[in-house]
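Next up: a single chain in structure tokens, the form predicted alone.
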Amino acid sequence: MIAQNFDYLTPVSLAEAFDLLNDPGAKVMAGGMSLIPMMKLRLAAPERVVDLRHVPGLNKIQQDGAMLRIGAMTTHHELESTPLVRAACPLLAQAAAAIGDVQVRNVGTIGGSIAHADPSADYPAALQALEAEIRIAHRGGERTVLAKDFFQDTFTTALEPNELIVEISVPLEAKCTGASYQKMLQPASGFAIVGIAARVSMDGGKVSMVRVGVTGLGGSSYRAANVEALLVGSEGSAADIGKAAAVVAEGIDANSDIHASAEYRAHLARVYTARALSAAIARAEAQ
């Protein structure tokens, strides 16, 4: 299908984007992955359409002290190809990687992905698991909300009318720890069915930190506490892994359509949480 006649508006600041998003007719757009499609669909048809691409410093990538710092209209392909994303925060390089298609990679954004919040989109399993922080700004001012909080439900966030995603904040990787991003694929769309983050750190041949992060399963990304309560303190071993991924599905009300029954995305969140927490802990012990 065909969208609907629209205006084509190209702010070159923060302050002109605002100014054009005051018309309620108006609509973002960052990368286009989502908006186009459900335009096409008929699903959204704004009046305008205001295209972010051209306001300077949205697409950087820079390590400030013990973090970094991502604009939101840096693309997928750039998080997965950067070699300081790759080095310092590999997590986030995964999940980048196991986005979509190239096409997809090629145009989409961080700040677009998360902005949709699609209940089985790759980036909140991973910022979930980074504690990361998104940094959002109005027409006054601004404000840092944290991953756990900026996901509230499908596709739904803390972002409030006339409000932008500018930054989002990563921790670097300590020594000794390792990541890892496993899901199940949609094939058609590169979607997950469920896909798990993880990171652990090891020392003493104990885990001294676990973060895991979850997409897929329910209508929002989580963190899985009740998965890493288990699992710190304890050697890691396989049975340690089972235990703590055991778990992971316990107290969420799991999606079902047509790629996967409640039951069967309860039981892979158990066997990807095994899997990633098994390439994290593999990854952290080689350090």
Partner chain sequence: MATTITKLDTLVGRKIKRKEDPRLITGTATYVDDIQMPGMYHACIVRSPHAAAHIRGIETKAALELPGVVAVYTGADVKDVGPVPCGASLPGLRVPHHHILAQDRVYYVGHPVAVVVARDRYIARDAVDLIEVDFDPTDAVADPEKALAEGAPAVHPQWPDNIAFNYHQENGEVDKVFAEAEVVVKQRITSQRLIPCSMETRGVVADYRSGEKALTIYSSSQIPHLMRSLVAGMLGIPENKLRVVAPEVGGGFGCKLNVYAEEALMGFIAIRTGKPVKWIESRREHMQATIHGRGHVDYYEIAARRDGVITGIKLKLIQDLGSYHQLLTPVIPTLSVLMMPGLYRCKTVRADIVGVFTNCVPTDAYRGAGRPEATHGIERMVDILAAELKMDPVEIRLKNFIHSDEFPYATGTGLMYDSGDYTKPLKTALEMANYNELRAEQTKARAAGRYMGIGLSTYGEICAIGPSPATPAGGWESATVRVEPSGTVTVLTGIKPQGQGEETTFSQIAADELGVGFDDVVVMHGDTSVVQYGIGTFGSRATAIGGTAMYLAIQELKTKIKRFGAMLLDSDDVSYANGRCTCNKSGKSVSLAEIAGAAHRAMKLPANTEPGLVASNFWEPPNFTFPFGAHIVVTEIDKDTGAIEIRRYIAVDDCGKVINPLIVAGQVQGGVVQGLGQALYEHGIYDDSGQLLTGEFMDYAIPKASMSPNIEMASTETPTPVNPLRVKGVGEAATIGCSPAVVNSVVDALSPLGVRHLDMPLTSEKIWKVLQGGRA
Contents of the next structure:
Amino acid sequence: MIAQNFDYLTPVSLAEAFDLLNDPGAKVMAGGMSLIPMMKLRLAAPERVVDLRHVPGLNKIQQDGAMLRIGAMTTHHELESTPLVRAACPLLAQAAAAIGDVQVRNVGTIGGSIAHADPSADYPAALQALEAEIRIAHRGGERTVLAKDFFQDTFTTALEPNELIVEISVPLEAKCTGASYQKMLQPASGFAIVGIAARVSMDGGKVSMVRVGVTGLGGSSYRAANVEALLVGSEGSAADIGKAAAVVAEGIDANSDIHASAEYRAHLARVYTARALSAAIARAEAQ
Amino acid sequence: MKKSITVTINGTKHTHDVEPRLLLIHYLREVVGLTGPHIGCETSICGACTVSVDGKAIKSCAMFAVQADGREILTIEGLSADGKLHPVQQAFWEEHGLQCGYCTPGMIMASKQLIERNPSPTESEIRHGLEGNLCRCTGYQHIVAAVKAAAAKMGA
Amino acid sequence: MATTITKLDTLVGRKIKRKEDPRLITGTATYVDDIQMPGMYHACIVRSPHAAAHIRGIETKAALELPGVVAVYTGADVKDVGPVPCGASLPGLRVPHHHILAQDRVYYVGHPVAVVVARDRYIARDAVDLIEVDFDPTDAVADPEKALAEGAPAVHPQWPDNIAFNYHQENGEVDKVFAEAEVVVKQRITSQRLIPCSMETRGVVADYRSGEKALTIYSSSQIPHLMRSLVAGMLGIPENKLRVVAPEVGGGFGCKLNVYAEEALMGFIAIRTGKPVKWIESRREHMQATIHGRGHVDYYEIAARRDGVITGIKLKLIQDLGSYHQLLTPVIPTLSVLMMPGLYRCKTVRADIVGVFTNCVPTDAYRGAGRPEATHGIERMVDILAAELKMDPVEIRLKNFIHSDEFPYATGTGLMYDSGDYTKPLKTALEMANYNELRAEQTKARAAGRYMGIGLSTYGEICAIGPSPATPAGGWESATVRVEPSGTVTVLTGIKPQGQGEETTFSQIAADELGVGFDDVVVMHGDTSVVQYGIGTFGSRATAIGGTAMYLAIQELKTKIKRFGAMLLDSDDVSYANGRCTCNKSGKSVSLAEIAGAAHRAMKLPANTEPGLVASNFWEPPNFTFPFGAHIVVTEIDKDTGAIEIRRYIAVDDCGKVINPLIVAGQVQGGVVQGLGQALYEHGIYDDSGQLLTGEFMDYAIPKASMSPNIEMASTETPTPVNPLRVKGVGEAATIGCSPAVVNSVVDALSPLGVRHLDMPLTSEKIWKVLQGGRA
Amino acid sequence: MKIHGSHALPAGAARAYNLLQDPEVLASCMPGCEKLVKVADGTYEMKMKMVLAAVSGQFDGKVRITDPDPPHSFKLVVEGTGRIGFMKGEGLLRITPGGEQCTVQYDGDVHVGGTIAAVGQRLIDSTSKLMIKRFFDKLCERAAAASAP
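Having seen the form predicted alone, I'd like the form predicted together with the partner chain now, please.
To see the whole picture, the full complex is given below, headed by that same chain.
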């Protein structure tokens, strides 16, 4: 319940934040929704906490051509409720709405969540399916990493200790595209046992584009390219979906814990992939 | 080591020097003396500690007091003005939406946020909207009824 | 001329808003952690991370050197404090000496090893990390059946068989009945370990006044008076120098019907340091170190005739006790045995309990305490028998119910059921459910390949615990009722509510009886220096026994009121109603306030009458009460995932006379959802090495609003003859009725697959495995 | 918790076996290992610091190698105790030769206790796998580097 002592630092610019992050004992805090409980359980004991709350410009949501640019400090609640996000990238809004509970969504941020890279978090599935670009800044420069390269393993991302996520960019959904995030949640914590994000474009009765992102199944989120390859070009019938969804867990070393065995998780991944694809196709066709 | 913070709580400004690790819930309960919000867990699941910060319901056991510097906080104690109960409080009373009362301050604060964002919630929306608040006594049915009744009253 | 105020309505039986609520909804109630005292210290407990280990040494120096740390105490410091009490006395019971801090060994994860006392709770927590305990882990056993196996690690080395007690009870010619039975069904049924999870964890504040040698303990407790007696004994201080206060209690469900190490430990610290000290249990400590519930492995056998009449019941009950006996640990399974025939006429019964030590936290009373396990067992077995005989579960129950004209009914387990009409709630529930239509719908659903289930339980329970000879600590309850000089009424009750609302129900009864306003009554409880000795709140006893004590005290008081009234009215023929004493001849009357004033001013007294208006009653109930009811649950299973949907939940309860329907509804709804937690989600899981894997709300799932059904409710009222209020009790009823109804429903849904039984919790994965053709 | 799996190593069986017995190699491959000191034949004392996202913890532990059957198999026992809990892993490692390469198969049990067991249930499996993967990735690097001319 009680964290170890630490210094609390509130940089007011990115430059200042980078200065503070040079210290190996420093830990960045965005919303703190993952960090603070771990500090209270003393699983985490940073000497310095660098709170990004006062760094300006990190919580904007703006449309930029065909992309939606989302500041890293944007809260889950802002993402689930902002009309622009709901209209232009409903998948992200759905994934945001699936996280934790209202109080957590009011404080937790997308940048903090993805930097933490919990293997059961909701965003990664959506960001994989959206082929999101993650803009990462460091002193004197920045780089952009694709979601598939960003999420590397359990709690492991492409982020270096002295880097900060500043922005996540996702495409505006094109016409005739539908998306769905479907999740079996663990009843105690609300984390995903598996979560599947699907985006499908329909063109002339055929699946012209499909993206599937998976969370909760393995050590890291991933894009199920094998599912996509089987479905694209098909009519997106129930049989097509079933055939494609059947391969979602192939080659994945599924997690196992007291809440779900590896076998059950892999099965749920197939079921929820089919469900997410069906819902996404129905939405695409409704347009 | 200590930081000076200034927080407006239930309309009154408070300034204190606090350790950065002091949780907002402990600050409210032990420094300011507002024991309405409770502590029921350490993993921000139960929601007994829910208060409003800058108009948003948050779990005050998952925020350090230093993070509240410069912000406005509303606790259960600040909800009723001039001895008049807030409609959500009134509805919890009338619908028997509480038994032991331990989760109640947090439940009421979360319900208030729910109604503010969705003035006429369905039963399912209420049940999902309160997933950040555990109650072990009521089975939630009377809580759902209370939120519905309060929403009707606040919308009237 | 005085205005005559006539009280038109009675309050009993009406939905009255609770008088507890204004303080609770405004955040102004005082729970233990809300208590602040000048100079108060905070304690933090060092607990064992091992299920079994020797303690080779404890290094406390670094902790003591931390600024702000006042003291560190270990087992050696407290070895003279008396053991944590076990209130049970079964023949041959093995009782390990339960020190308040571990001595040379630890026996479960969470076992207290040392305590840090510091200026504030943050420093105390820091100091815990500075204490080095040198543990030498040994083999542990966490499963009661494994503990009984040859060569299992001994939890207590002096008892290598891990058996704490054996208990046998038998009635009728069991062997003969089973030998001659037309049909016998057998099943192993478990009731898994549950963690009570009151939203307020436990907490203790102790305050010692050395000048008076007087100790006050504030504890979140259901039994302040029993705690006073027991903790005074542990600490070796006179009972009248210990005051126990249970302030607002944030839920108990049985886990606060106990005396724990921490109460004595805080008392010890307060005496040693001369300062007030506070300890508040963290949620993780609650999971690890507060009692768990259930923990049964039951082997049932039922003998029956082909027409469905049950002729014999056999039960072998393996009770996972954990490593120690808490207050009632060994008693709980004996309650299961008492209740094993359920609502059925069968008197030929045999039960064998083996109480088993494991390297886990002790089990003890948790909502229902022994009766949910028994009801789950018999209600499952009746369904299994019905399936074997291809009978409808309703039909087989109706065939075996004790008839309404057979009460009082002596059971084969030694109980005397007070009153009942078991078909009434069942028929009500069937009508509400539209049972025949549901079965027709189910037939269609099955044809379409869907898994829809209809399950019911008809349950009974032992409430109003209980007559003193049948309880470990006295089963009576007390009340003092005072009419203050101004005419307001104060009730001091020996019970200790934790959310059940007795300030309201008792006020309803008192206001009706004395003809005063609801708001004119104040009900006080939970402070041993204010309230006469009492027993406490548990076993659905508060209103039936505590309410009766109050009712009887009021009757005595009314006699005295009338004596003063007669004197004031100068009449020998008066009656008392609606808060006034009236001369039956002249029609003149005086108010209660006038009488109270006169009784206290005492200018003149009636013959042989003392001043004042106070009466006390200690009521010894002649019997338990036996509420009953019927629950029907409609489920549907998601074929793809195994997830269970509760489509409908119907609960019809009969708890005797209803004082406040709003409160009864709340008890039923809360009880159902707690039962549902056991049926579907909750399980306190220990791994083979005795690590508790469900150590936080992150992993132990108590139902959330979105996981809880809307409950369709009705009541039938079959009054009890046991007490003058005719109330039976309702606190545990719905929890007891729920889990078998849910499991029966799910088993019914899966019966086309040949499923006969499933153990709780019915997780999605377990159901999915069944659907895959594997066994769960 | 049961663990099992296999990893390919760019080394012949005999060399792989020796690499796996070399305390210096083990120290450099075990994630977070800060110190590994031989205290007896086949027994080493270890200090390690686990850092995983925000989680960090110091562990004092022991590594034991028993039942050696070179170059085929041996048993590896790793124990660690720290503020945030303790762990004990026990496994049989079997080396199957395949020319220039070999395959290391492991089969064992991991027991976790203390805070990490009580609050980290859903993460123990994926974290253990990550740690094992990191170990073998490093070992592969070492094997490749050592075999380079």
